[in-house]
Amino acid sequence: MPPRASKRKTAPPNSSSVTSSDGRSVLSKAKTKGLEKIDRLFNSYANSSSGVIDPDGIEALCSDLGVDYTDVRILMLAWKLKAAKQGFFTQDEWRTGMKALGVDSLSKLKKALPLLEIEVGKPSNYEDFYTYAFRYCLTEEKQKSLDIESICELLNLVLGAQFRPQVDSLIEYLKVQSDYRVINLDQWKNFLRFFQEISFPDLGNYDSCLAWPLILDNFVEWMKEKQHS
């Protein structure tokens, strides 16, 4: 006869060690999928040789995502990426920021898109956003500044949806005065500020003794001038 089993149930040896240890391994080995997705999507896009999505493939990811290669959630994309240079995305970049979103699939990226908006509207996150979407555009060593043609587009790509009327004046002040040829970093913060802060078209709240920047003084007295004559 074989030996009667014991009643008693012996737990297997190390159960805890064995529970956690495949725990980490399922874990493991569903961040590898999730990453490789997301690497099978950046393929799709980069540049066989430079091994990065350079302007074509951001223009065929565009037309793959429904969007025109202008358009500000492209920007906003480029700033959840922390992309470093105005046309390209780097791998590491890439995973970054599709890490953050939850995205690995084309269909889940479009389906982030508005929700990034959201995201990039909040005050905690507009500043920063406005601040990146100037270096963005720095796409020379050591520049500092950008050219007036430069600051309009971005004017009306940036702001233009929330200060349409403010946007175009500047704008058209910009482009007829001469003083300037190019705007720094401080003045475009500045521009922000100004449409957040004062009243609109009257300007009654402006006060050129205050720390604005001279530009906006003569905006104000362009502006002035403009409705009185």
The other form holds:
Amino acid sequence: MPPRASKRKTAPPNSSSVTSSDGRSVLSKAKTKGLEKIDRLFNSYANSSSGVIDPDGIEALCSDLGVDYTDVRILMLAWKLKAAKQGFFTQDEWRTGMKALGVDSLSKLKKALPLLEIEVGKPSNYEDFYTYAFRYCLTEEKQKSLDIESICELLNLVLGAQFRPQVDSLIEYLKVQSDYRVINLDQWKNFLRFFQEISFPDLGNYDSCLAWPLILDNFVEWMKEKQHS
Amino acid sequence: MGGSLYQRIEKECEEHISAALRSLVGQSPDLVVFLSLVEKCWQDLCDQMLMIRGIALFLDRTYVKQNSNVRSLWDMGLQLFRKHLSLAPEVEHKTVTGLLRMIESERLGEAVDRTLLNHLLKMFTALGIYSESFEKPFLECTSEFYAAEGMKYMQQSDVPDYLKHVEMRLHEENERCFLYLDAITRKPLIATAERQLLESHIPAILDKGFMTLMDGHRIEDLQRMYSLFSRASLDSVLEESFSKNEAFCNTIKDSFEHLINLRQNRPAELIAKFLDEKLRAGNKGISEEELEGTLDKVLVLFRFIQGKDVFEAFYKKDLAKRLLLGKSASIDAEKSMISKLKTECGSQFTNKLEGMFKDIELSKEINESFKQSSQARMKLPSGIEMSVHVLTTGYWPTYPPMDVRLPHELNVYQDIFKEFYLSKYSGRRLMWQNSLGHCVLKADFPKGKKELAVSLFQTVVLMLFNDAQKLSFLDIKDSTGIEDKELRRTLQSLACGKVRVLQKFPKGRDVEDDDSFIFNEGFTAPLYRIKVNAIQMKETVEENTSTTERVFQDRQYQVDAAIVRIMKTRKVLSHTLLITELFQQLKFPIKPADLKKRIESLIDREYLERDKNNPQIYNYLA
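Moving from the form predicted on its own to the form predicted together with its partner chain:
Below: every chain and molecule of the assembly, starting with the one above.
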């Protein structure tokens, strides 16, 4: 048998930067100027000693963008940046994000926000964004769950606009129940699916014999009791 | 010639019979009197037809036989009677009414003329109208009667009394079939009675009385309940269609089973406790047969328990106590119970229990050879006798390790025994279970010498007073090293109960930190040998809870293991199929919600994941 021609992956031209440990990047000349602008924007918010944008910097950024610190669009920005740690943007993340948005100035960034919202709202992205939102809130290294308080805030932030009545009911339930003190990613993921698939407020098409997490079985039971009393 | 003779006889008979029946019309408003008249009429007919037949015997044997369309004289008489009875419907109707009234009176406790009933019902049978004219309305009447009675009694009486009443009624109706009803009526009659008295009240009966019977250990009453219920459905099997009934049979069994298991582990616990009481020594006045009978009855209930592992845990715990403290009433009875359980549940269930018996017997042999051994003869301190039970871990319940600082002599004894044992069985590890030890102490009280049967912990405490007159709680705690709660319990049993070998200051039920204890100089008791170790036989609340908790914890592990095992084999499985598989594999009751909890725990621990494309599917994560 003749040997198969191996498929070798060739690196595309103008590959994105490979950052070496001392911060220098390797790029073609055409991009350098754009990158400089991005870096300058970064530096205007970054903490000079740590070299990253910290919560203060983000607050300043928000103020300049005209959005509230707690606005969901900042979360969306973090998602676009693929930011790893809540409240912080590293230079790499910043560069990645700005380039992906195609912006290199504050005014351009401001204009890009509505487009970002639309992008996040696309079905192909939304689930990813939703999952990201959860992970973003995990602060400790081995942490896998979020406390109820944080979950409620996150639900409100991420899903409040789209699923107001459902979110309000679920938040109310989460606060009164005592079975769970934390919520994990599996349960979080299923909240979205629940809102998307189950008719509200009758919950008529909910079947607890299916693979819904137990917390949602309990939520539905609680809702039904409330409706009957 | 035969023909015309026959016809003339027939004509004569007809005239006579029709006149006789017509004469009954409008006769006597009193039904019993009326019935007697009917009976006489019938009796006369029979007598007369017999005579006629006797006279015209030759006719019967020749002409009738040769002509197939001609009835025998006797049958002809019957047929005429039937014909004219139907022409006077009020007579038949009045007769039936009268009969039903009589039966109702008897049911209400009055004495009735059973012979009259008997003859008249035989008449109906002879006339071939029994089923249609009598049995049908009779069963309807019965149904109404027992429907009303059932409701009345259910409201008035408690469940055990109601069931006794039902049993009595069923017996009565059965008797009725011997006394005057035709035998064919038995089955539908009993079925009707059961339907009205039992089946329609089953939910109420179970609701009202079941728990009371369970709590009160009313084995006999429960047995009656079960046998009545299962009979009720068995008889219906013969009556109605098979499929309809199988569902019902299962419904009875299921609802019984459901109720018995509603209180989760309580029935299992209660049954085990009940057995413990029966198998323990001190049950004077109960014969071997009675005990066997009781054990059999208990087994009937045992079949309904779903969480048999809870029963096993409690039974094992109690059996261990009985065996180790020598409290079994009869080893034969113990072994009989084990073999009954084995028949019920298979040998896997009873393997460990049987192992316990083996250990006891083996221990006897070990003790014998220990006494003969060189170690024993040379090195043992004098003045003490000791015997050891060597238990195989795994057969016996798990006992929390309890440390204690033993008196020197006991330590020496333990070491020597250990040396002997390990010389015979190398490679084994012995762990002394101090909480199970018990001793007989010789005590010198000023008012008389006594022997005290005490637990090991009590022994250790008491022996401190060989060297001191008064000791504080904290002193005792330091010297003995006994765990706090256990020590308080021990001291309480020595100073605050009926038998006060020690005295506590200040007085009071509970042992407080500041208490002190002294040897009770003034101790007296009627007997020479006194039991003070009753606390070992008693169950603490903690023991109970921990036994149950352990079983539930164990179940959790089993569920997890089952899920992983199933998923490892199937790799990919839907939620509903996984649940179905689990219900098939798991031998104890568990709710689907609990299964979901374990599945989610395993997802969290990354043994499985939900499929990205189909949320109903789980994937095994290798």
